[in-house]
Amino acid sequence: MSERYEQAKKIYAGIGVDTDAAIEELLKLPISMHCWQGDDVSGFENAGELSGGIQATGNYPGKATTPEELMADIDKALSLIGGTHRINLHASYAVTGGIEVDRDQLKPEHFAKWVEFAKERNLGLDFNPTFFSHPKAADATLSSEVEEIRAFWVRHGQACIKIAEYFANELGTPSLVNIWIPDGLKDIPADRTAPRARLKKSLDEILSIDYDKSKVYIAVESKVFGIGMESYTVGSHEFYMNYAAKNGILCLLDNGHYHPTEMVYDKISSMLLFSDKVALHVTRSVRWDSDHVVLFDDETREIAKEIVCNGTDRVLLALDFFDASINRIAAWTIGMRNMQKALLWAMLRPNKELSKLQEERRFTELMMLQEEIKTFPIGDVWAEFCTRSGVPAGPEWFESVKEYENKVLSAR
């Protein structure tokens, strides 16, 4: 341990906050790094341009374009990365040998690659469905009026449950399949209820499937409104998280995807009151959801203390963004070690003694405390925290990130 360390670890001990126990407890928390950022969510289907409200803005070069050139950033990535690890996929992102496969005819096979790469780094593995950016989801998905491309799209959902099953039974740890559509219409609608209505139709043909729910949790995740769609979304916030509680599944709250002033990190206790988890996709939208990487910022700090203080077992935490204006692996390490910072601050705060003197309207006294520990040493922690985990602690990791620039990502 630094000099620097032993300092810190006595200030903290001063407010009656472990270091160590904080930085065990970050080394063993999971985040589920999504695999889009390092290709700009273009999977591996060749489809052309992305549609349904998905758009990634920039052109830097070396994006990945073959599963080995995404596995291989992902790598270099975590190498910077310290902590435990899982990664998040898109179905779009099967690799099936240049054979074409639509998504409703998705099998385990078509995924045993990242299955191999997730065993050998000890990763576990979560699933997304895709239903954007394909022929069939040009005017609506699982809420069509067309009823042969809504049950294509049912199939798809069955198909991916499975395969996050066969992800569960090989890796050891539960899979999270999450249910994003970007159903909608531009302008006002004339019928809010039918296309909900079928939307619930679909989600119930797809919950119909056998499949062991100690092994896979299903989580559909809402949206405000999306490119296209800005007048109506049939997945709304309301419509799922009634949906999910009926069903006893997951809500997914993604913090990009509410309104500007409505903030996710005051929803999660709501939802942990009445369920026994919740998924969150972090990620920092700018004036709508854009997708940027994630900074240690306000709403990230808020969002950490949240998942802190209601039980880090309780939250399935993934990031969602896709900044395609700059370096691809330097976006997911910037993100990746923020959220772990704000984490870690969260549980270097004295928690239960902050809600005590709220509890006890100690109001003045809360003020101070609050104020007096932003300034303490977090830093040293971080450090500590990185060491332990074998990473470099400061800039210095962006070194290695251009020497991989300059050697591999330049020469694609």
Ligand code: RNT
Contents of the next structure:
Amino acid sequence: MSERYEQAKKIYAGIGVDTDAAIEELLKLPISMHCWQGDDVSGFENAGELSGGIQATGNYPGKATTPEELMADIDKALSLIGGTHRINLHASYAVTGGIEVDRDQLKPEHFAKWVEFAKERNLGLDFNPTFFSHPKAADATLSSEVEEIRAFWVRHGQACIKIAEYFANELGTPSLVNIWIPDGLKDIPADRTAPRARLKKSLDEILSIDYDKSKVYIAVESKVFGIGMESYTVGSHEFYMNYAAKNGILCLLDNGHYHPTEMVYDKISSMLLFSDKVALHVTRSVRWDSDHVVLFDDETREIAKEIVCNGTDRVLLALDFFDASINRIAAWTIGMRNMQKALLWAMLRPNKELSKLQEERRFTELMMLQEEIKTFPIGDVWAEFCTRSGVPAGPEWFESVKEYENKVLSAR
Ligand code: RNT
Ligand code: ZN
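Next up, the form predicted together with the named molecule. The previous block was the form predicted alone.
So here's everything in the complex, that chain up top.
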């Protein structure tokens, strides 16, 4: 143990915080790392343009274009991120050996390579049906007025549940299936109800299949608007919050998906008073749902505080950003490490004491203490966490990313 850590440990002990306990907790706290930062949400289907009103901007060289490349890049990133991990996959990342398999025909076998990858590295897997970047998603998916198209996407949703069940069985850890659809309208709708009624029916049909609820968690992700769908989003927050509550499934809150002053960190406690668990996509939106890399900023820290104070086992935590303008492996590493730093920051607060000050309305003291601890030596505790998990503690990790870029990425 470093001298600096020993010092920091004493300083935190002075406010009643056990740094060793925090490090131990962080080591066990899984974050689901999204595979799609590795290739700008392209997937392996050669589907062409990314659609659905989401956009990855930039064209930094060396993007992964095959399963082997993406897996190698994930390995590189994971070698620089301490603690416990999960990988969050999208259906468009099926490994079909060059054979075209449409989304409604996807089977567990098309993800066997990912299961093998996860097993070898002791990772959990989460899953997302891909309701975008597909010819049948040009107008609408689960809310489509064209019965054949709606039925196609229902079958896709059902296929994905079966794949997640396979993940859970193989890996011995539950798998989260998150449903996000891009359905919406550019301009003022004449009828806001009909598409939502069809979405409701489609979700009912997806959930009607037989699956093990202790192994597969299903979540629905709302959004306020998307590019090209500025006036109306079928899967709005109210729609999904009500749907999830009534049907015993989960809500997934993406902090890029609300009005700019509406904060996800303020929603978590409310969700958890009515539901056993909540799922999150942590991202950073700059002026819109731009999916910038997660930073160690106020918003991320407040989200982390809610996770820690409400129970880390009640929040299914995933990241969701895709920056194509910088080294993609560094983007993953920075975002994951920042999420972990924010969690550590939250664990290093004397949360019970602070809550007591609030309950007793001792607001002067509360402000004083919250501000004082901002300059406590969290960096030394972070370095200890990194050392214990066998990853570089400081900016030196970037050297190995540069080396990988020179050797591997630049040869692509
Ligand atoms: C889009 C949603 C969704 C996607 C991923 C790729 O706005 O946030 O979660 O980012 O499924
Ligand atoms: Zn999201």
